[in-house]
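Here you get one chain, nothing else, as structure tokens; it is the form predicted on its own.
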Amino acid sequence: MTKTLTTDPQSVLAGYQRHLFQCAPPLYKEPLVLTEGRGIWVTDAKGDQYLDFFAGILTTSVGHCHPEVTQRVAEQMAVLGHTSTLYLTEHQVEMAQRLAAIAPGRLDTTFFTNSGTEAVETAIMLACQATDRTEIIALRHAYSGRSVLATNMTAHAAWRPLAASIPGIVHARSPYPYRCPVKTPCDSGCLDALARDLEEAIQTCTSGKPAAFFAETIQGVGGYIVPPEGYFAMAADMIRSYGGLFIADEVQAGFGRTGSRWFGIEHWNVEPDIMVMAKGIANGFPVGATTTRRDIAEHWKAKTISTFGGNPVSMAAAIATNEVMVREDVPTRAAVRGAQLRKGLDTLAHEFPWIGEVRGMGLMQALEIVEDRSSKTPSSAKAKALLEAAKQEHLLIGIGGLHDQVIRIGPSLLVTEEEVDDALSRLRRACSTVT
């Protein structure tokens, strides 16, 4: 790529500090000011290039400025840029049909919004109307968005504003094998204990009539926490036995990210009642989607509208992105490149004793950083040091976990074998500087 913009990074930083909310700080001690992106590469205001292995939090799913997506958006903007849900467009219907074609089981009816937060809000409101109930079971270590409802469903103190409080939301134990809440090491017997905890939460912290159980198929902000085999089958059966619905959050794990399947929940052969999506659905354009069965969708009787949800430009981006995903068979690509990435990360874990665990699925991989493996003490300092060191190697990665102790990795689903090898080499050099 060649640099075409002449942005002054210090001026941008000063403007951020003067005119923008400071509650959403950028990464790094010296924040990056990005000006361009092509494929898996981004360029900053100084003209330096970086290998992007976080993809805008797993959002540029087919790469920055993918030419087919860019062209489709430009063409649509020249024809019709906005309608609201008061009018119908062919693109909105087509994208809904595309989701129905790849969604698990009988999920075939969609409402489009602008973000994951709005998709979550839509799903919860729908579940409450469908069941005529109001209580929700969520999970500890969860992140659900930035609205009042979503922050109450979130179970990270740092992400919950002090004044936000909504009754009727309770949190069961997270199925977090590395930091198993039942015993160490975690084994198949822990599933029974998690089931008892979920049922106890229903029986003691709700009226016994919950509307829904809501969970990310892989907890994202929590640090790419992958549940043990059988967990979601148990949880879905449990909530349904009490008359509630199962809502699967695929905002980060969806669209082939976990490898070999279109959606994370499919790895466990469980069909949700409602599913929410966003991020990678439109390669960076603002699209959220709530998908369910027709019989559930019909319970929404009140009036509703989305001014920007399903707008023609975002739908054009989503369709173009989906076309690329289907043609390139991104679930298979993610499985192959994810296995390559995982092998390299496992090698690093053998070499560096402060990498407590490598976990994830497909191109959604994480390193849990600890002071030492025997104590498993979370090390935010080492994780942040690795984040900064990777930046010095011109590699962009993410961070998460309750204590900011987890390195999160999630590149474009079109990442090549050579790019994965390049990223692993850069990451190894970064690891060698961490003490």
Ligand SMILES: Cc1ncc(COP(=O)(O)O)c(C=O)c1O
Contents of the next structure:
Amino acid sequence: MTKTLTTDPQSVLAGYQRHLFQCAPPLYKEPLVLTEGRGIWVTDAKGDQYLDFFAGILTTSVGHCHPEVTQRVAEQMAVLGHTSTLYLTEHQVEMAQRLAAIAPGRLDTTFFTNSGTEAVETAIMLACQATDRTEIIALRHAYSGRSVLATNMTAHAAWRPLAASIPGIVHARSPYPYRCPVKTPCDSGCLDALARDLEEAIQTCTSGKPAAFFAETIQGVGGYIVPPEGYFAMAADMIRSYGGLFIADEVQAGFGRTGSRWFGIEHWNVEPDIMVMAKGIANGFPVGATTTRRDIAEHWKAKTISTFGGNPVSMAAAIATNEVMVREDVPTRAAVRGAQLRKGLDTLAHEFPWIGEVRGMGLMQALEIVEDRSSKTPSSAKAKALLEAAKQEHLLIGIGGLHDQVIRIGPSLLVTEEEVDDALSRLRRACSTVT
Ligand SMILES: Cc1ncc(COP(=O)(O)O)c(C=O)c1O
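Starting from the form predicted on its own shown above, please give the structure in the form predicted in complex with the named molecule.
Time for the whole complex; same chain goes first.
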């Protein structure tokens, strides 16, 4: 069946160039104008189909336009589309209960917002009130969002439009084994050095009384940096010994993405004091969530509202997404399909010497691209060539890392065995064109 094309990609591009901020550039030399999505597939305005292995930045967690999510949203919009936080709805309560059921340990109380950035802001404001302190320890290579606070917590120059403008945010060294800030090659002794660095940051760059240590459980924009065993236990003990709280950012790594567990932090057996979530929580609907223990939440004394936070339509999307996730046991699926994907990527790394490292957990896997393995010089040029070549193979993947040198892969958590094999074949063909 021939699709009737109604969107002209050239006029969309011209309209973007004329009327939208140019600071959020689309991927690719020739940007893709998408018009439809279904499961793992998206269609562009020319009618071409692409296998989506980046899921709108790890967000369409159960696939584009999942029928149950779509139906629930349409039904809710027809009944009650908006309330604000001035009125109660059963949807907010149900979603908060669902989060309490899967969140680690005693985390059972939630504030809903509309984005990861707002969830981060909420967590920091809460930690400051709960400790009566204001200083934050974040990590280098972090990405926390696009507000003034979140860009100050972000530690990638390219994502920081302002010089540091909020005092009291200091960045400890990133637990990044492939580019270990302590020594090469990284070994088990580096954990002690990272602990000394964290403590030194607290002792020398703060008043010695930090409100919180804030970290992504896997640094996403940084290039899926997986901390070594024992890092989070050390960091949580350290911050608590100085009277601060541990905040885990699960915006990318949450909701089964890392395989076998609902949240990334559970792999390290650490219970955070506060956890932030967004992206995959509602399969593309704008939902952010900050979840904590009741006793910590009670420290928020000032009034606050969120006009759109916990909106009934967004909550309907989140509930339907969560129902699908629980029924389909996405943590187990991500572990199984993630192992398949990882095996295929490891095979590619044997074949192509410019793949410096394959890393990640579950269905959050990355390739760090280098000029050559001995120098480990980051190769943004090769990574971008691979991104474009994958597009020619009708495979969508992502890019990240401090130097745009990391290929990021994160498909829907419902991806099938055949789809993973298909993506690996396309990626292999794309790799063979990179020189
Ligand atoms: C780990 C992490 N935290 C926070 C954010 C901010 O989320 P949002 O873009 O929804 O504001 C992002 C976005 O990529 C992220 O990756």
